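What follows is one chain in structure tokens, specifically the form predicted on its own.
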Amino acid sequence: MDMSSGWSIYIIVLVAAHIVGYLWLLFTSSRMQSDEHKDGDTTGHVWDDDLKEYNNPLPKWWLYLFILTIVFSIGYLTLYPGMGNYKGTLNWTSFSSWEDENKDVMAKRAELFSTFINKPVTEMVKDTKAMEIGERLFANHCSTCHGSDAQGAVGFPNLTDNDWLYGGDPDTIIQSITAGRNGIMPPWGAALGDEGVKQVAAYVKSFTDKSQNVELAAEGQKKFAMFCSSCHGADAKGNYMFGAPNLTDNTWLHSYDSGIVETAIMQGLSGKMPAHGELLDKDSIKVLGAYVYSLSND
């Protein structure tokens, strides 16, 4: 975006009026002729009473550099953008520089993604080339919410496991990565109380935890099939239309310990997958679903 012709004019004087001042420099500095030199001639200047300062002429070689200088600048404002609106005889700009090598690259790439882009994913999941691109993928924009070995954490799906909330089948996977997950888990406890929490809690736990107890489980069988099947089933096993886990397995997304059962049934849970559509292009997404999809499917 151009600057204002006020400010081009002020910074065109300023950077003219710095070369200026540059060559009365070098000139005042050099004026003084060798032969019009006499070993020995001081400023007049002296600090504790025995160090003075030499009056002597400057190097030639400090004196060629400098011009040098000053002939390269005058060089560069000519050719390039630096004198106000001034763009240059080569009418360079950084985002132009940009968009040449972008045009390199993507072109590289298209060429790179033309042997296995038009692949189905089952396939695709074999061609070792479009795996390490998913891998680089993965690792820029996934690994920090589910790990560099995609194993997750509390919160964060396993992704190397067949455990899936809305499906892992290769399209489910390239939605999900397109548009992003809301997962929301509403809370009961209003509706239930702390006694109802108890027993669905009891009731959820008893399909992997045979030790629970038995007329607990068994109230809160029936307020699951009340408040809880719509979304989880009537045999709890989930439900990907709404992202609702399998209860009678035993993966647990927030983690088994520390009474989160009783703490997701009472307060409720949510989780939020962002979409990476804007980020990233549809072949970066299929390469990077791809790569999702084999982490489960040898």
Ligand code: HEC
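This is a predicted model, so every value here is computed, not measured. Positions refer to the first chain, counted from 1. First, how it differs from the form predicted together with ligand HEC.
- Comparing the rigid parts between the two forms, the hinge point among L216, V154, S270, S97 is S97; every other option is more than 12 positions away from any hinge.
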Given for the second form:
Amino acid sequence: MDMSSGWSIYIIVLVAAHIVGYLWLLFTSSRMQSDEHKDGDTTGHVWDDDLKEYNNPLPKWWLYLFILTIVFSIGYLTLYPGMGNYKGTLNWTSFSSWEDENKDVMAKRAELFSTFINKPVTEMVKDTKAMEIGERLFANHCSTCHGSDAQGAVGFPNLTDNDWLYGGDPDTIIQSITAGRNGIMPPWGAALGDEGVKQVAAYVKSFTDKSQNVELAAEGQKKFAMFCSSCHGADAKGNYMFGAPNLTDNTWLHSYDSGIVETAIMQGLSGKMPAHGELLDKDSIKVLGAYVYSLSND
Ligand code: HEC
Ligand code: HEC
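I have the form predicted on its own already, so could you send the form predicted together with ligand HEC?
Up next: the whole complex, starting with the chain shown before.
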């Protein structure tokens, strides 16, 4: 960012005055020494009777080094920014330096990506390089929620099985990553009442748990048709359109511990997958999509 011209002038004067000042100091002190003093002269200061202060000229190597640093500073301030708002003949900025490095990295990446990025996802999954990159991207951007093994956790879907909330074809996976998802299941406690919740829960559980009370489940089935089938489907096998899970299998997005199904029905549920379209470029998302696709398709 440019500073105001007042500050700029102040800094230029300060820097220039320092350089001129050093030169002057160097010049006068070396003249003084060579004109008036010889090697071995003392300043006249004496301590403890015999401790004298010599006034020898500066060693030559030291003098040259000093001059060299001044020459260096002038060269540096010509090439690089340092004199107020003057940008230096190289036009260097820390940002342009970062930009150049970044350009190199992006060029190398584009070269690497070019070997597979135009393949369809179903072909890209056979490219080990692409899958390695996908795995790394996944570790960086997705594993906090879906786990480093992509097997998910309570509320975060397992991406390695073939059980999908929104669909497991390449385009849908890429859409899930790009735009995000927000599955909402409204609360049903008020509409169903305690007894109704128990009945519907018994019905939902009866698909995988044969110990459920048959009459309770039969009552539940009727209520399910009224309240739940619009999202979960008449057969309770779910609906990709709403991200409503299949309730007939033993894969649970939330959990099947005692009471969880009842609580879920009573209080509702929601899951949010953040959109990554702004965070990641299209190519990275495609590689990620291919990686996720590969986890459940050999
Ligand atoms: C902040 C947590 C979070 C992060 C980070 C996250 N996800 Fe998700 N993801 C979720 C949740 C929660 C869902 C389920 C959304 C729902 O319930 O509707 C989900 C759903 C998905 C789905 C849809 C699954 C299905 O069954 O249809 C895919 C695919 C997916 N995520 C991939 C990714 C990828 C790839 C990344 C990394 C770029 C990622 N997610 C990062 C939380 C996250
Ligand atoms: C508006 C659509 C909608 C309706 C209506 C609906 N659900 Fe859901 N349900 C969902 C969604 C979406 C999820 C997944 C929530 C998430 O993404 O976390 C879900 C999740 C569930 C789960 C958890 C499944 C799991 O794998 O953990 C159960 C159980 C469930 N619903 C039962 C019901 C029952 C019973 C009814 C009727 C009383 C019902 N749902 C009505 C949309 C709906």
